[in-house]
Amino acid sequence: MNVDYPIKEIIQRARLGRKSIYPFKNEKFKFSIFGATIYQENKRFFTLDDIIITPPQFTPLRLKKAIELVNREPIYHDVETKSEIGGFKTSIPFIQSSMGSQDDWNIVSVYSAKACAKKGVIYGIGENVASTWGYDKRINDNQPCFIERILSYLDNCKEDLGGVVIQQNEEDAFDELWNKIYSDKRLDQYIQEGKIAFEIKAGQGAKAGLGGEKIVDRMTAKRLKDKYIIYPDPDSVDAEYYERHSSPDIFTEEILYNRIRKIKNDYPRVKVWLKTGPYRDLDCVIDIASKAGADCVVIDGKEGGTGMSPTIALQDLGLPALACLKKIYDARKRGVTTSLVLSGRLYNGSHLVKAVGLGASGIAAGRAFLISSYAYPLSEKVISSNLYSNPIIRAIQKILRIPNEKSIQFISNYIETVEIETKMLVSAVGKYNIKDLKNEDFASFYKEIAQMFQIKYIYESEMIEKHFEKQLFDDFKNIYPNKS
């Protein structure tokens, strides 16, 4: 099985924390004589890795920071990464995506909740959790229910940082999930504090245009039959497994606008977020959401992952994350100020810096948190071989009580690596607030990308660039002679 997601790298981050940022040879932290790995296999489309960060020699903002500090010169620790996204303050513009009911995630979700709360970042709860695992009582003794997930975060949340984002799909709506949350006395304090957002699920990267797909056993299929489309019929067919289909929502421009307005009207004390996918009409989606008053739009590129997406969907549906970032970039040029978050195989400080510098409010990740939570011994082989479905592995995990509280530290370590890398890269361009990043800080290996984001093409000489700038200016003056 060929797994091209950087599993080993994320496990290394989760185990070693900040030490993993450097190219160490082994766990005794001797430097590798080979340095860091910088090459990768050819890929099918452009990614954020095709953009580089270009530090300048002359750094007036570094001088300004040094004057502010008085007694020393600035270092990367002085970079400010605190941000506001979708009505929430966060220590770093990095979000744990709204992950749903999938078994391997749900069992570690409470640990991720505590780690995200500890680090002051926003935490998402995806669809189907309450309907699959129960709202406030466990349906399965080994799996936490919905209320455990949300309170694991909120009860550990820092006063001034963070927030929880909660999805509701058609099946959750059947059980009136958002109504339950809004009227739940255990959550009333947090609603009053503005710590909760409701997120409309309008799509995701790995299966744009498709609904939620999951494989379940016969007992589960029978239990869920009244809420979901199950194939084949578990009451009449004895099969090895059953497909649980969650229908995609139906949207028109008017439906989306009215949906956002209705939620804002029905639940005035919560924020309203929209999670959408890599659609060709993203420009229109962003504009409608902004006009309707959405607090945040999360846009998932086609690289966004899920273990249950059809292979053909992963290969051929939707726009890559870099193309989605271009939609965000264009929205900013149109004057859109709504929080816009990018996701889709983004997992390190470089991805965060590039996305924010080119218009995004932050980035979100899902799989990286899942992998980090399982960063136990031998986990590289277990995850890479997809052995979590193996009953022997399951038995070993149960005996060793894996996952456990150690997952909190793993995930915290991982978040810390992203934070430190972000600060390093921002300071490298001579800036000390992530909000100061601009086009000038980036260049690309490819002319197409350079043109997309109006950044430098690294192999083009300054003289040629200036010639084209002058030519454009002369052309503009010829067409509009009265414009200054």
Given for the second form:
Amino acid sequence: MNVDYPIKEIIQRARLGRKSIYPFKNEKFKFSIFGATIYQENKRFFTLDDIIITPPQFTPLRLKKAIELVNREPIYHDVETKSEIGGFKTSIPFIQSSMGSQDDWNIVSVYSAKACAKKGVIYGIGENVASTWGYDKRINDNQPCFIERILSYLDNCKEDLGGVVIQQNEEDAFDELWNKIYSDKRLDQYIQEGKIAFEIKAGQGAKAGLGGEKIVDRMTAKRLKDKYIIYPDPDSVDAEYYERHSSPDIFTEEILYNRIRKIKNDYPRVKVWLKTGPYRDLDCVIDIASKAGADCVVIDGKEGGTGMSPTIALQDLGLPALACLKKIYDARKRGVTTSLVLSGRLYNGSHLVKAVGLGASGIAAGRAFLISSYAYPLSEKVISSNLYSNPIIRAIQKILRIPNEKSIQFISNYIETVEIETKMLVSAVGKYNIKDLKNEDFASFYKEIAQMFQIKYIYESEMIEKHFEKQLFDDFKNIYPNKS
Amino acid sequence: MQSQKELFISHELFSKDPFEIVSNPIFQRIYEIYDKVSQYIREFLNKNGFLEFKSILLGPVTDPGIRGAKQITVDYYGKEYKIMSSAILYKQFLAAARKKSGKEGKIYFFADNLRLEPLETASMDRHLVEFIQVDLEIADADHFDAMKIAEELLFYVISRVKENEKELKMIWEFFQPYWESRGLKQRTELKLPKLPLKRYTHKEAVDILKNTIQENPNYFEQIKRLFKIEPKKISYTTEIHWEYEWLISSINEEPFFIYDYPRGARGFYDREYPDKPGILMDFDLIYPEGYGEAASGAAREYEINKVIQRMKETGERLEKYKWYLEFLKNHGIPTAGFGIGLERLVRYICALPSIYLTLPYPKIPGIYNL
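Having gone through the form predicted on its own, I am curious about the other one (the form predicted together with the partner chain); can you provide its structure?
Then the entire complex follows, led off by the chain already shown.
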């Protein structure tokens, strides 16, 4: 299957940090002849990239900001990006998604934890981590266990910024993960400080409607046999790999409502988050979660990343992220105030600005953090290879990818690029607080999308003229208030 | 005395010389009361047709409905088994089986329970990790039948324990300086409660709490000071949090019931009124004078379709409850019951500053001692 994730782009960001914001490394031309590209890939469905940000000439809020600053002109770094999401304060509305137990991720997840903590970004821990790698003792010497992941974050957290979001699926419930956390002395102080959220996993973009899918080796398969459905039977069949399936869980409107209420009842000192997928009844999911008092709903579009999913599921299950953003947009129109986070192949400042401007409280990314943490020399080639079919590449990977503290810097660099881009784009529309973004700041190349979000269609001249007349009239009134 | 009083509060009593404490005549009197209370409970239950079963320790699954407390897992020949956090699932099974055999379906355990309670409970003076719960179940009964048994049981134990009032007075006097230091009067007499006990619905209880706090906002400060926690929000849709349970207990002079809790507040086994969705057929028996919860009970959900729905609401995996679900599907009948904490009852009778003083080897959440 063709992997079309922008791996090179992410690696550039992770390696070079803010230097990667500019297109310096163009070796084809001698002179600087940069400009907007007019080509686009042949896509199957619309994405957030089909929306553009439309700066105005007239920027009264920039004038206001200048007056506030007194002695200088405002620039992009004056943009306030601090936000509150799901009961946590964050330096930028950008979240490291709850990524689970996949081994290539688990091994670097502690570095990502440190980078996110340092940057004041919310950090998620996905399902199956404790049951796969151990709660507070390592099951595998090379793989950090659950408590290492959570403490790598919490011990490095800035005082008032960030928070950690912990998933528990049915299998984790079997091990009572949340109860363990709630009575763990090492975490008590953080629970007291309100730094912990429990996240119900009710879906995932890459396999909407299906449960967890993973490929494991025989030893792991034998160990997990009691808790998961394993194929083939590792006790009697010697296979190259084993499929580990978990169930998709069961929800009705009533079950979802009451499950949220129950968590609020049983664990009153933590926040309650819901992670859901690209379902057709998302409107209802959002309303129920909001009514039940969830602190945040994370909605993962079909382009969302995964450690493993059947090809057919990746191809044909669920709504794209842009359609999910529309559900968020509609929820805001209905008056929903609960934090709503969008994810699904969103990885740059532009995605963040568009999602937030159209109603989301923030965006979450997973793969971008994974790739960033492996931004070592030569990693482009290795990461792009098929993980499970080529044993030679797998062996080379092991040699090349010895995770170390450098990953912290790579991930910090990556977060920083998203932060700078966000600030640049917000300032470009003449605003200095990310919360001031509105649909007036966006337009689309396509009429359908313009209609969806009540934004402008870029070639709509009528709209442009009307706006022009109104603006002129208003300005006239402001300058000459007595001449009506 | 002053230094001992400090020790009672700090939970460090047993970290110095436990033998010194356990051999103290006053503490020995507490242990005697503990023994007598156990006898009186057995007397009452046996007179009323209940059959005692040996307490169960291990099983593939145990009570999950224990507000944030953690269960303990042990390796059972390669499988994960749980140490019982309560005997709830087995009670229903035994009461139904006894009924089916043609006997009166009334059973009980002196159940050993282990719960790794959240650390915040250590300051509440009424949670132990290891404790005994007298856990009973009645076939073909509802929560109102169970409430009647609960109040009669309490009445019987108090009327019998009053025969030991001389010993009790010595215990009360011993702890008097502690209560005085908190600006409270120590008890001089154990009154027999008037039956029937007062019964508040959960909604009425929440209203009482809201009004009490509105009239006297100092209670917030008192909660913060006494329990070193930030008081949570009072809500009609959740359990009454421990600090408020203390408050409503403090402002009452006789034991009382709170019943009809909201659905999100309890485990999947508390039955929902078929004609009042969202309200559970359950109750708590609460001691007065700030001693808090005595017993918790309910009519049981026994219809398989409802139990499965409720299990999913608590995020449970059905496979884990295989034997229980199969039992309900084939043999489920209406039952009701409750569990009354033995150490809490002894603490109430002896008017002790904290529950851990009732045992010679107490396990307080998060405290490491013998």
